[in-house]
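The chain below stands alone and is given in structure tokens; this is the form predicted alone.
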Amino acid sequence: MRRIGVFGGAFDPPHVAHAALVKTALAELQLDELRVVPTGQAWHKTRALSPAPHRLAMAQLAFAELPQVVVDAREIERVGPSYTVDTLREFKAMWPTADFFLILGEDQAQALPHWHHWQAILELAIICVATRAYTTGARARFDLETTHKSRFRRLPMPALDVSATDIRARIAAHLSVADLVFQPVARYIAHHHLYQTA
């Protein structure tokens, strides 16, 4: 039975912590394939995202070295808001017998009850929550994880203090992000003058 990971996000820009999470998921979950899905129209974001073609191109550069990773443009190509449940349903239609693993950060997982048709998401995929090393054990399980134990899994993550918000701010302030994004992504950002204004 095929095991397929699904990792969605703005990837604005994709950074080293995204890649670390993908590598952890591939190894821990023994995935045959992992689909990286850049968000199209983000219904939950208050700020405007960078244009979708830029985010798609940066994701392709960031994950190019990982042969099991496919950067999937379906949410960018879809008209209207990007809902994870629609993406999972499309994947299920493509691979009816596959097992799906939705990879989320801790904050995203806690917000899951506010997502569009979240109950259907629990039926379509196992929710794999990235747990930073410093929160393991100390952090109480959230309600959904307690009530739907069989639908959740923890992914132990290295403690990487990296965020796209910080990277955008550093670029706007003309500070180096060399250790935060991969070189091809850094070159792309510079070439297209992305994030020049905070």
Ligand code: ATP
Second form
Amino acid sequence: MRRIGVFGGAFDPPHVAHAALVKTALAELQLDELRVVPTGQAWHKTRALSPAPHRLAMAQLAFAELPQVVVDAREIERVGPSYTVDTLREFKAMWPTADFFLILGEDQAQALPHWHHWQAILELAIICVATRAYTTGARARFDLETTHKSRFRRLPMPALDVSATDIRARIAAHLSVADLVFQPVARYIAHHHLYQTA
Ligand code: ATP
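Output the structure of the form predicted together with adenosine-5'-triphosphate; the preceding block shows the form predicted alone.
Okay, now the whole complex, with that chain kicking things off.
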């Protein structure tokens, strides 16, 4: 049975915690393939995202060294709002017998009950959750994780205090992000003058 991971995000920009999450998921879940899916019009983000071609290009640079990773542009190419459930249904149609693992940071996992057709998402994929730094120690189970125990897994990964929000703010403030994004991504950001204003 093919095992396919699905990791969505704005990737504005992709950073070292995203990469750590992907590497942990590949190893821990014994994935044959992991689809990194940059969001199109993310319905749940209030901020305007950087243009999709930039986020797509940076994701390709960030995960280039991982042969099992495929950066998948379907949500960017999709017209209208981007829903994870639609992406999972498309994957299911492409690989009807595969097992799917949806990889999420804890902040996103906690928000899952607000997602479009979340019940269908739980049927389509096992939800694999990485703890985020600000939830360290707590590791509080959220309601859905308790009520739908068999559909959730925790990814054993040290919590990393890294966020794209902080990276954008640091770049706008002319602070170094050398430890937070990989060099090809840093070069891309500099070349295209991204995140120059807070
Ligand atoms: P922003 O700060 O702009 O909201 P972000 O750093 O959360 O961005 P996203 O691209 O929105 O990055 O995240 C994609 C996925 O990666 C989400 O599921 C998110 O929870 C997860 N993620 C991001 N950073 C971390 C981290 N430091 N630890 C664990 N998961 C993370």
